[in-house]
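The data below hold one chain only, encoded as structure tokens and taken in the form predicted alone.
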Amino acid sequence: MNSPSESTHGSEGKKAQIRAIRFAHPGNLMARYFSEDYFNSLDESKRARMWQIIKTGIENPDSQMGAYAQSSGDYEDFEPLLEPMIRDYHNIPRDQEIEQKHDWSATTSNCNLEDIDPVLNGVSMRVRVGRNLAAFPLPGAMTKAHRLEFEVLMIKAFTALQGDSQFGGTYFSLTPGSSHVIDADAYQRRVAAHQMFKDMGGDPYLVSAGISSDWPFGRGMYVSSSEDFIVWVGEEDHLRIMSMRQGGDLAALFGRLHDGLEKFAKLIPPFAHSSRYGYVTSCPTNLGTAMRASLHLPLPKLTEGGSHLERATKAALDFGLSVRGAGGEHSDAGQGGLVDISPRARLGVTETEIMQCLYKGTAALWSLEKTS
């Protein structure tokens, strides 16, 4: 155990690091809003918890958020630090109340990309939500025993779901020795198909946050027989629940996710949820709906033949969208200028509004592409 002088020395060193990061990496929101006066006002226990929350932002200065919650109570317990960061990222003014509402009603309405242009009827679409159970620590603070206990609980739920005619499927575990374990070749095929998540040990942000600890124990994936409803177990959040398909009917895509989510939620303990922040997630960027809805859109002109994302990224901002390469974050555009587009907002908007933003934004970007 560290002596008080050693602990104090360590804290002073970290504070100095944060000051340096604030200067060299102004986009790091943790460093931007870290207050030494606030930190000094905390007792020793809370200081230790706070260091764990912001460890990823210190060890990875190029982080955008620079913090991962370790427990569902962190957002309240460390509100003076986290709320300004959340408001900044989600573009919520100081004088505006943060309140999260949920609305899936538009999943019954017409929202088909084919109405924009018939050629968009076969795009790759995906919508997912992050969920954490209130009964467990968030992934960054889970022990190996927690992870294994959580997976056992999920396997029981998946076993019950297997009997459902619409969502029946198979669970593939990454835990060595599990009776549901997937072999290495099958795992790689699922990764290549963008169904299974990659080895989290390669992500320095998740490593610093403790989220990738004990890999691959307690990790796995449930996939429906139709392979359009998937649940990840043990990634950045306890659960990532998603629907994916080729087509153009966004309402059907969102409806599929909502129906599966409703059925699955009845089989497990309650999710961690806040009236202000919505569904509690490890990363503050995902609070609110905890939803990311995306599709692959070919924009050869706006990406200059797929060689540059800058123009498409700038144009998308006007429509509330983010642009990534076809291979995900930090990747380039794919063949034919294929990019991944998704609504940026998650907090303070509803699920219906996210779907409508994706539809309208796609229409606007497609119009720009055609007139460029």
Given for the second form:
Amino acid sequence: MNSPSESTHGSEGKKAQIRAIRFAHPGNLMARYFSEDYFNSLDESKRARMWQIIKTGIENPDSQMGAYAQSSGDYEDFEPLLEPMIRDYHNIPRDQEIEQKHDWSATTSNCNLEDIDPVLNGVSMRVRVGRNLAAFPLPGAMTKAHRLEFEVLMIKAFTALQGDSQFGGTYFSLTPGSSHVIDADAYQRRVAAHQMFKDMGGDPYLVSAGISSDWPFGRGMYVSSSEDFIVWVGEEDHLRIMSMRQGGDLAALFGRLHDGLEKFAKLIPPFAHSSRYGYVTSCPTNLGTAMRASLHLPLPKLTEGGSHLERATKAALDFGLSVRGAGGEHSDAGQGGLVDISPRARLGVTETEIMQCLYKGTAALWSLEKTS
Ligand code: ARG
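Any chance you could show the form predicted together with arginine after that form predicted alone?
Starting with the chain above, the whole complex follows.
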């Protein structure tokens, strides 16, 4: 236990750090919206919870968001801090209600990248959603026992899914001693194939938030025999459920995810969900649909052969898209200027709108590339 003087000193030190970050890193949304008056108005226990939420943004001043929720109630309990950050990131003006609706209807529509250009027929496409169970703390606050208990619960569901004609597959665990465990080589091959997540200890933002703690216990992935339906267990959210394919048919990709998601959800306890923030996620950037839909597009001209992402990033912003390197978050463009593009908005938009944004944005960026 800290003595009162020590904890006061600790708080004062952190407040000073946040003031310095606000000045040096104006992009850090936690530092931008942290209010000392609000903090001072909280009782001891809420102060301690708040430090846990924003520790990542203090220890990593270059954070864009700078906070990870630790329990699904945090978004309501710390609304005065988190809501302005959420509005800023998701571009929701103050006078507009935050409200999340879901709509997957476009998954039955015609939405094929080949209609933009026939060469876009073997594009690497991926769509994922984050989900957390209401019954467990969010990953940052899970104990090792929680992580193991959670994995056991998921293995039961995967075992039930195994015999399914469309989604049958295999679960691979990273938990030492698990009867489903895979060895280091097999794990690395799955990482190289972009099916499995990397060692979370390499992500300082997750480390600070406690999300990578107890690695690799309670971590694993389920993959369908068709290899296009994947569920991650124990990454940034309890579950990341995704569909991956090479091709051009976005509607089919989204449809595949939706079907698998519906089937899987019936086998497990309910997800944490709020009418305002939609599916509750660790990171405020993922709230709402918790969906990230992306594809790899070669933009050699816009990226000057892959050496600079700035121009593509700027152009993509006009179409509501984010650009990152093809190697994942914080990576550079790949060979031939291959970049990963995805609709930036996740909250206050529907799943259908995200798919349409990706389609229209791809068309616009592609035509810009061609005329550059
Ligand atoms: N916490 C990091 C930041 O604030 C990453 C945010 C978005 N990425 C993510 N994987 N949630 O910059």
